[in-house]
Amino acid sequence: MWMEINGDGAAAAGVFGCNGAGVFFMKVIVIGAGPAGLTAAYQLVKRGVEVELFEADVQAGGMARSFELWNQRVDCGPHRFFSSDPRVNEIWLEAVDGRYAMVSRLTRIFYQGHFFYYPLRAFNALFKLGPLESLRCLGSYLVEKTGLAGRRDQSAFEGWVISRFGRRLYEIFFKTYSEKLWGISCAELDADFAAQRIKNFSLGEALKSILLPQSRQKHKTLVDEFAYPHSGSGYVYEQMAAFVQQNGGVVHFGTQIKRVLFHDGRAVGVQSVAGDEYHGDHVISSMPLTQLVAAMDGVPQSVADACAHLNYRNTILVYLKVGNDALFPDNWLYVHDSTLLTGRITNFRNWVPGLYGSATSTVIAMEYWCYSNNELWHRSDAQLIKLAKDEIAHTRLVNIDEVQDGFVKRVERCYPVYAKGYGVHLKVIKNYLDGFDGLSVIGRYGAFKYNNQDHSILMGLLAAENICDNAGHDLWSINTDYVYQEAAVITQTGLVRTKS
C-alpha cells in the first residue's frame, strides 16, 4: 500500500514514513479526537498524509472539550493551558489563531469552612489555621527535614509528600482531596503521581514564591497566568478538527471504535462498534489502553492479568445555573473538606467574557469522582443535582435560592489510576504492544498517563514525527522522564522563549 519513487521515476522498496523524500503512507487511522489524537491528525495532514479519525463523542476535545449550556459556553471542569515546550506552544497558538486571552489564575482550597489561597500564602495560611495549627505544621515539617522521623518509604504518594511537606500539611492540603480523586488511600497511590504533578515543588518552593513573587522561574504548580481561548478550551481542538477536514482528512464523530485490526503482527485498521471496518497503514490509538488490549485476539495471560490491575476513574460534572453574576472570584476551588463529596468547583464566569456573553447568570461546575461500580455513578440526574445544590449551600458560596437549573454530564474512564505498583503492570502491556508494527498509543487514556493538555499535544506531535520522519521518539516517556530541551511561555503578545 505504499511505494517510494526514485529519482528516475521507478518504484522501489523502502521504509515506512513521509519524510519529504518521496516515501508516503497511504493512510493513517486515528482513534480519538482529544488533544493527543487531534494533534497527531493535524500534523499528519499538514505533511500530506491521508488521515481518517474516529471519535465516539459528537464533538472534538476529549476532556478539554467545550459545549453550549444555558446560552453560555462551559468546559468539562477547569482546563488551563501552559507549556514550557516551544513546539507545543507554537501548535496551540497556530490552532487558536489569536483568539485567546491571558487569564489571571485565582484558586483556593476549601478546608473546614475556611478558604486558603493555592498556592499557599504564608500569612493567609497562618491566619486561617491559627497559631497553634501553624506551629504543628512547622514542627512536622522540621521533623521530616531534620531526619527525626527516620528514613521514610517514598514509593507511595503519602510518604513522598510527607517527606517534603511534613505530615500535618500533608493531611490538610493533600490527603483528603487526593483520596476523593483516586478513590484509594494515599498509602496505596503510587508516588509517580506526585513525581509527575508536583515534581520539585515543596514547602521551600512555596516560600520562595512568597519571598520572590517576581521570579520568572516558577514551578508549574505556581503559574499564576495562563492562556485560554475566547470560546473555551475546546475551541483549539474544534479548529484542529476543522483543519483536518478542510485539508482532505475525514473525521467521524459519534463513531465508537471497538477494536484495532491486526494482520501478521501489524495494525492494519479498526472496527467500529457497529461492525464497520476501516483499513490503513498505521493506527494511532488514544482509546483507553485496557479497552484496546481487551479487544485484541490471542493476548497472553500475563498481559491480560496486567490489564486487570489497571483502572480508570470516572467523573460526574454537575452544572448549576445561578442567578447571580458576582459569585466567588476564583477560577476554581479545591474542596478538601471531608464532609463534602465534591472535589472541585469551577466558576466559568471568572475565565473570559466570551464564555457568558450578555448572560447575567453564572454557571458553576461541581466535580465528583467515582468508579463505575460505585453507588454515586448510578444516581439519577435529579439526585445528583440535589446533592450539588446541598453541598454548594454548605460552602456558603452560593445562596441556594439563586440556583435556577441543573445539568449532569458523566465522563467514563477519564483518570488513569496510579495505584501503587501500576508501573510494573503498565510495562508488561507496553512491552507487548511494542511488538506490533504500525501502532502508536498516545494520550491520557491511550498511554495510561495522567497528562495535561501540553503533554498530550506533545505526544501527538511526536507520534506524527515518528510516522513521517522515522524519528524514533519514545512516546511512553512523555510526562515521566521527558526533559524539555528549551523553555518557552505564552504571553499576551505571543510566544516568548526563555532559558530552560
Ligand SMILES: Cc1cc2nc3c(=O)[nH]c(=O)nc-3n(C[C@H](O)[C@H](O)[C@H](O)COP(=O)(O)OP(=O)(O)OC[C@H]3O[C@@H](n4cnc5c(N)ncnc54)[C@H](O)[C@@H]3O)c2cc1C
Second form
Amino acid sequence: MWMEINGDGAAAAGVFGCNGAGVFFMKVIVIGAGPAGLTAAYQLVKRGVEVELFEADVQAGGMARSFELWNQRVDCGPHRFFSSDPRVNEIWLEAVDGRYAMVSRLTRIFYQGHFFYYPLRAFNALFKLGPLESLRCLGSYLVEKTGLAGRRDQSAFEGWVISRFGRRLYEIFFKTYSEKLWGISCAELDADFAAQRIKNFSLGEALKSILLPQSRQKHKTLVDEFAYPHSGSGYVYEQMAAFVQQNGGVVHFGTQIKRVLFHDGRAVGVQSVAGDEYHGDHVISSMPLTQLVAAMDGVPQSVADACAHLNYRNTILVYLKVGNDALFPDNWLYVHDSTLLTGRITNFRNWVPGLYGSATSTVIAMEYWCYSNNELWHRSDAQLIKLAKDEIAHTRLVNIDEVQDGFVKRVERCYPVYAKGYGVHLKVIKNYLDGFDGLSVIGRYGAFKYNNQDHSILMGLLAAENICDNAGHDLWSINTDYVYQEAAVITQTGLVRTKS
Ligand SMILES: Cc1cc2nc3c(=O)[nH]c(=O)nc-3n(C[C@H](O)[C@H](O)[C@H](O)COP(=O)(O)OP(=O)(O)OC[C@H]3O[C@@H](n4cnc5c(N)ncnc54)[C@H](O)[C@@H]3O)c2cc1C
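Given the form predicted on its own, state the structure of the form predicted in complex with the ligand.
Starting with the chain above, the whole complex follows.
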C-alpha cells in the first residue's frame, strides 16, 4: 500500500491513494477487453480501484472471444485453456464459475494424405511414414544425436529443431507448417518460438514406451486434456467484463483508442479515435505495441526504427457449415501439406455439446495466415469460401456436397512475428517505454509476446499487483516455458493443480 499526493491534494492525475481498509482512490484506464486487459480490470475492481476500460470491438474476449454462428457458438480457431500456474487457474476457475468441462484432446497432423498424432507418437509416426522414410528419419536423428553433424547454430528455429529431431523429421513435421504460419523461412525465425512452443519429443523415450508399456505415463497431462467453458472460450472474459461493470467499473465497447496521453513523463489518460479524452492515474495498454508507440509524440528515431522491425501476421478464418454431425474426430488438425494453403482446421463439434446444442450440423473453421500486403488478405469472402471448400474436399475430411454455408472472419495482427533478432528491437522499445511512469504494457500484441490466454491472464494479474501493491513484477519477462507447462499433471478433480 502506498500513497502519493499531488500539489492539489485531490484525487486527480498523479494521485495514488488507499485508505486503511485497502480501498484505493486511484483511477486506472485499461485499453483492450482481451484476456490481458480484462484480467487487469477484474483484479483492480476487486481491490477497489476505479477502472475505465476501452474496447474497440463490441464484445469481450479479444482473440479468445466466442460468437454466435448459424445458431451455434464458435471461437476464433481452437482455444484450449491450460496453465500450470495456480494463480492463473484460480482466476480462470473463479470467472468460469463451474461452467466448464475437461475435454479430451485429439489433434493430428495432415501430411501427404496421412494423419499423424500430435504431439508425435513414435509408433504412429513410423508406421504412417513407412519403413524407408522412417529409416531416413532415424538416420538423420542419429546424425544429430551422435554429434556427426557437428555443432549446429541454434539461434534460429531451423537449427534448434534439427538439432533435437534430425533434419528429416524437421522437414516433415515442422518446416512447412511453420513457414505457412509465419510467412518467413525457418532459418529466419527466432529460436524463441521453438523454445516456447514445441513439445519435446524424444525418439528414445517414445520407443521405450512402445516396448515397455509400464513406462507409459500414468497420469493425464495438459497434452491429453484441457479445460473449456460450456459456451466457448470467450465466456470467461464475458464474465469478467460483467463483473467489472457490476462492481463500479466502466467498460466502453466499440471505442477505439488512438493514443495514450502523457504529461511530464507520466501516462495520464487516453484519447479515442473519435477525439474524446479520458483521464486517469495509470494506463494499462494491451493495444498493439507498434501502434501505441507510433501515436506517441517525440519518439526517438532509434525507437521508431525498432518498431519498424516488428511485424505481425494476420489470420483469416473461414467457417463452413457442414450438414453432418459426425465428421472427423479431432478437436483440430494441423495441415502440414504444402499443397494446401490452410494451416489448421477446427471441428467445434468435438469440443463441448454446449457449443452446438440441438443443431445437427457441424461448424468447422479453416485458418489462413498472411500479411496485410499479401494478395490472400484482399480476396473477397466468396473467393475465400470457395478456396476453403476446395481445400477441405482435397483432405477428404468433408463431402463438399454437405457444405451448406460459409462465413469469413479476418483477425489482424494476431501473431507477433519472432523474426530472428526481434528481441533486440523489442528491448529498445521496452527501454524507451520503461522511462514513462504510470504505463503498463501487456498482452499478446500489446507486449509483442506470443502469448496464450494463460500468459495474458498472468500479465493482467501481475500488472494489477504492480499498481495495488507496488509489487515490481517485470511484466515483459512473462511468457513461460511451454514444455514445462504441458508436462503438468491434471488432478482427478479437474483443472491442473499440481506439477509432474
Ligand atoms: C487462431 C488462434 C488460436 C489460438 N489458440 C489458442 C489456444 O488454443 N489456447 C490459448 O490459450 N490461446 C490461444 N490463442 C491465443 C489467445 O487468443 C491470446 O493469447 C489471447 O487472446 C491474448 O489476449 P490479449 O488480451 O493479450 O490480446 P487480445 O486477445 O488480442 O485482446 C486485445 C484487445 O484489445 C482490443 N484493442 C486493440 N487495439 C485497441 C485500441 N486501439 N483501442 C481499444 N481496444 C483495442 C482488441 O480489440 C482486443 O479485444 C489463439 C489465438 C489465435 C489467433
